[in-house]
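Quick heads-up: it's one chain on its own, the form predicted on its own, in structure tokens.
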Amino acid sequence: MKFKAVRLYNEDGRRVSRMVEQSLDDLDPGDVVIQSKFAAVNYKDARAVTGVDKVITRYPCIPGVEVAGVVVESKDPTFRAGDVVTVQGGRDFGMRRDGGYSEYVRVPAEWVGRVPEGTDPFESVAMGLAAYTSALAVEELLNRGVTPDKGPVLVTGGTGGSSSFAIDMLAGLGYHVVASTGKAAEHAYLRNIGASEIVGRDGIAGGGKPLEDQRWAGAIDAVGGKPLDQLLRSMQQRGVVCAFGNAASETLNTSIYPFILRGVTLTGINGNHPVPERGSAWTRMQPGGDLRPRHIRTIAYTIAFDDLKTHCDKLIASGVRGRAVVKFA
């Protein structure tokens, strides 16, 4: 049996991805073989496919850290042929071992999670790591006392997949959500998924002083760099910033004053957990949960497998919104 996959190669120091023809014997070993139906496109995946950064550390390797599909073969009694399952996240899948950009994947059974009842494979991957990471951030805000009555919450990188889900979830809980974006043409989209206000990338803080006017009770930052510095300098007393992205920069130059004079908290959010290891945030995202996104099919959309490389180029150039999901034929 032959099938298509995207493989990343290291050719004289250049990272190059190609669509190739594979067989099961070409895949890394594992207990469960899955026929892929959908695979998500994260910023990390786009960096891998385009070769922009050293996301993958083993060559050749199939990128893609999320996939959903149907079990066709299992050596583990936990799963049987016909089961609808998903593989998302973990330290190795799609980075150090063959990942989801393949019409068939083979993985250890402990990486596999069942698609919850009431959620189809598309929705499971459409939410996936993006919505789960945002759900962790929302939970963190709540656990640290940033409730809707405390004031506005800012979300940076508003049109990105994770940020879009964060806006959706926060608005569903009754927060006054302010979205930050540099894309003037996407204001209607942001309001549609729950943003009450929209500010430009330079509208987060009023100026360049170490401390600016206190504006935000909480914030979810998906970009890092200068916008994160602006956030910290304009947080309310004892405000909380949850950070998980680096689209603007992976470095941060800021002042100590927000921390020692206003008691601001900066907490990192890492959502790279396999589905079987996820806790309350994942449960709350399922049908009937209070963090279930209301606009999954507005935020997420499908692309053809053959269009993956083109889409990844656009994602790196900030030319897309929401969350793309590869639909396998």
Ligand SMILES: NC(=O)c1ccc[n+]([C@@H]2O[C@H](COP(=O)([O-])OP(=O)(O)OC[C@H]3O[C@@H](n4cnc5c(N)ncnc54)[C@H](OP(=O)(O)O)[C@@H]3O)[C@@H](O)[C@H]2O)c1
Second form
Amino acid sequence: MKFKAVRLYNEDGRRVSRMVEQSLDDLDPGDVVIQSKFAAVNYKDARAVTGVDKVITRYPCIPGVEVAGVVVESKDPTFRAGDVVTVQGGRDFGMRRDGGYSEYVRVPAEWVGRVPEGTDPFESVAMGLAAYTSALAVEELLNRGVTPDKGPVLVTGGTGGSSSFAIDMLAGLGYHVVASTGKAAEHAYLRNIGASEIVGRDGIAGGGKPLEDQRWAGAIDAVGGKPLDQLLRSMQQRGVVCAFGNAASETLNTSIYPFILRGVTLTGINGNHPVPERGSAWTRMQPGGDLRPRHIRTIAYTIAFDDLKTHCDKLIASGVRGRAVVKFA
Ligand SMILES: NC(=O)c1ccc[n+]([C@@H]2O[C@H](COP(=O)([O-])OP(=O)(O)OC[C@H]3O[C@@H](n4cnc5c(N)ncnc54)[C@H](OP(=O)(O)O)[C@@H]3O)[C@@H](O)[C@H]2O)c1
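Let's compare: the form predicted on its own is above, so bring in the form predicted in complex with this ligand.
First the chain shown before, then all remaining chains and molecules of the complex.
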């Protein structure tokens, strides 16, 4: 059997991806073979496909950290042909082991999770790491006492895949959500998914002083760098910032004052847990849960497998709105 996959090669230090024809023998070993139906396009995946960053640490390798589809064969009795499953959040899948940008994938059984009841492979991947990481951040705000009555919550990188789900979930719980964005043309989209107010990327803090007006009770940050510094300087007393991204920069230059004078907390969120290891945040975002996003099909949309490379170029160059999902034929 022959099928299509995107493989990333290291050619004299240059990372180059190509659509190639494969057979199962070309894939890394594993107990479960899955026919892919949908695969997510995360920021990390776009960096891998375009070769702009060392997301992939073994060459050649198939990128794509999230896929959903149907089991074709399994050497592990946990799964049978026909089971509808997903692989997402593994530490190696699509980075050190062949991943999801392939019409068939082969993985260890412990990486495979069932697509939860009441949902489908598209929704499972459309939400994926983006919604799960946002759910972890929202849970963290709640656990640290930032409830909707405490004041506005800022979400940076507003139109991005992860941030869109954060906005949706927070609004669903009754928070006053302020989205920051660099896309002036997407304000209607942000309001549609739950933002009450919108600020520009440079409009997070009033000015450049180490402490500015206290605006935010909580924040979810997808971008790091200067916007993260701005929001730390404009947090309310005992405000909480949940940071998970580096779309602006992986470096943070800030002062100690928000922490020692306002008791601000900066906490990191890591969503890279395989589905079988996910806890309450994963359960709460399934149908009927209080973190179930209400706008999955507004935030996520499908693209053809053949258009993946073009889409990734666009995402890296200018950012795109929401979350693309590769639909396999
Ligand atoms: N820690 C974890 O477990 C985890 C999990 C998921 C994602 N992440 C990280 O979270 C970030 C977002 O991921 P994603 O998949 O949601 O990406 P995405 O869909 O590409 O969204 C990123 C958004 O950030 C904003 N942005 C882009 N470049 C920027 C810049 N130079 N300065 C300021 N803002 C900029 C844009 O939103 P606006 O145009 O609206 O401002 C963009 O849409 C990435 O850094 C990713 O690696 C981490």
